[in-house]
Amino acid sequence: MKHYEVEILDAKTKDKLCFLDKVEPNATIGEIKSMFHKSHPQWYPARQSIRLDPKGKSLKDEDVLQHLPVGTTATFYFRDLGAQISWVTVFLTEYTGPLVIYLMFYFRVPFIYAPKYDFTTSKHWVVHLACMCHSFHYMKRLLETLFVHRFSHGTMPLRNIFKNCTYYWGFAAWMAYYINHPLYTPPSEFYGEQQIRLALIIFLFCQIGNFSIHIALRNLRPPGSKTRKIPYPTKNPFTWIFLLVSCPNYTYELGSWLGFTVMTQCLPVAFFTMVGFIQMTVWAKGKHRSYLKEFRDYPPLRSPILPFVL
């Protein structure tokens, strides 16, 4: 059986970082990077990008030597990735974070709004309704990263927990201010029962849509493994709208924040449904062109999104 060298230089200055010698042919780039590791402990697998090419895609982990592009003497490059943090760590702490926020506003503990009002309730039942919608949600997405979610990737980079924090943290606050707010107006007194209860609706439909989804996409990936499929309806009706989207968790989460804005007819509610609509037709998109490359047999009728629009 012949045996590889491994050269791993690095991808800004091409020096030579590390010389791998008599490397198994069905060794996997998992493998290479944790006999990097052995030899520069500061760069644990997880912050390793290793790659054909300086400025080329990272390879993936389960990538075998002998099945790439390489000969006898394989040079990879390296680049390093930065801290890395768990999936599950930074899920926790973003949506950990709205929860309490809230709370602390919903509550009205001292220092947010005039001393007078303290710890005092408000009198339009829709404040209370909304406070259950916003914790039952984020309450949702907390114990989904627990028990639903299986993540491609373990972790990502560092910083990324700050920017995320930021998003979450800072709408949860300034929208929980306004709706909790003693001055706070609620939806007109002709239509408003109507205008909540509809609101409602939509919004509890879309979180058990949304649920629905995440199960599906689970039942998708065995435990402990990084396989893709072509997710497709099952006998569950919320997930029938696989026919015609590519990401209908987006979709649901789309739905369910206009329904919280409809039902709170607040201004910063309405902005942060725009921001995430915007943040998750760019995921959505990028996850509809990986589809359409990975599989040739991909349904030609679904949308990233919306269907038939977006």
Second form
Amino acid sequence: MKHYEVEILDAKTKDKLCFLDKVEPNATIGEIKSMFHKSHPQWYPARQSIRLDPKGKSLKDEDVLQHLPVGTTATFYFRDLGAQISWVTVFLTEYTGPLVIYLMFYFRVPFIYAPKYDFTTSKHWVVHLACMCHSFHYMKRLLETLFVHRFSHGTMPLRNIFKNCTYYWGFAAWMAYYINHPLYTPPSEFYGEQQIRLALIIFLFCQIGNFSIHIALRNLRPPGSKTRKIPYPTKNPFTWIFLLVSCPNYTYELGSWLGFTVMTQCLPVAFFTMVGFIQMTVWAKGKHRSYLKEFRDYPPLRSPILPFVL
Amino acid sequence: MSAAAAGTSKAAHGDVAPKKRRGPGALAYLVIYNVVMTAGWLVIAVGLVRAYLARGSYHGLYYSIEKPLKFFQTGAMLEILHCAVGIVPSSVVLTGFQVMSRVFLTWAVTHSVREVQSEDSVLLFVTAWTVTEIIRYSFYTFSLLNHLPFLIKWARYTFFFVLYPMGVTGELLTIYAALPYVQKTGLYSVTLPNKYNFSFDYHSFLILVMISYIPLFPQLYFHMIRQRKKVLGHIEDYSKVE
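Write the structure block of the form predicted together with the partner chain for the protein whose form predicted on its own appears above.
Full complex below, order starting with the chain above.
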């Protein structure tokens, strides 16, 4: 068996960082990254970007050496992606924050509202309902992170955790402050109850829908794999929306927050919903585009996030 | 902050003589746009000088140029559109931030709080903006026509040393002067309870804006200094030839 030689150069300075001889032809990029890590312990594999061209795309861990367009002496370029943190860690941190923070406002922990309100409870039943819905939502997210989602990337740049936590924790505090405020005004007397009831139904419907989509997506991918397949409607009616939309998880998420907005009649919640919608639309469009690029037979009727509209 | 910052968006892209994905129509439009803006800020400059000569004092010159200032500074919002459409190779977000911070000072502070209009700090930032914009827009005009006089390029990357701190000082002092009036009248503020369960304290918001200058100003200032080295760096090379 003919062995390869692998040299790894810095993508910016072109310095020779590492030379590996006697590399098996069927070695994967992932294995090469581990070997590189041995000679440079500060660059663990998750923060290595290995490419064929200094400005090119990163190679995947699964790529096999002999199937790459390289000679028997392969030259790769390395870029440091910076400190990395696992997706699971980020998700758990960013979702635990809102859960805890909201409850602090709900229980009116001292130093938030005027001292005479410390540890009092709201007299409006919708405030209790909102707390249950908000808490349920984030507990669901935490459980999904632990037991449902199958991540295609192990890690993300460390700085993302600060950005993401600021977003989630900040908005949670802002919303919770008003909903649990002693001067909170619930939806009006006359049709207020119907408004809250309708909003709750929408919220629950979309929570179930969102969960159904997460399960459907999980089942597309065997454990430990990173395969990508076109999602299709299953027996579960909540997944039939796949006929019209590429990323129905985002569609349902929008629906949940719209429900919560109507339930609480709180402008900060509306802002949070809008910002989330904008971000999810960006993600949905990106995902939709990759589906179209990767699959020739991708169903043409589907829109990224809103049926026929967006 | 907006004084020299308005220049950084183009500076960030190395002031490429813009040719790329732009047709001759877009080029003509941009030339006209930049010429009109140069002329507009010249009108403001002349207005300031004439008013000063007529009154014999620096006091209350804002009123003499209030309308063209509002018109041309607000008109600069078109630059956000230029980036969005792609005829100008700058970041929409960066340009948007720069233009909107100027518009904010013009309308949400100076226009809205009558009592600060006679403050000298207003003259300070208006002067800084005027000189900066005349240089900046003529820079763009000449760049588009591929005939950029070195003097304009030099002025753009040198005047900011003084104009930028001058503008920032004027802006901060003006916001500071507005604070008591905003607090007293509750301008642009919303209190609880209300049926949208929202509150906003404009006074606190203005203080936050002032605080934000602390991290932002040095970043933008040093960015301009770095750009200056890149763009004008070669003059030092000439002087080194001994």
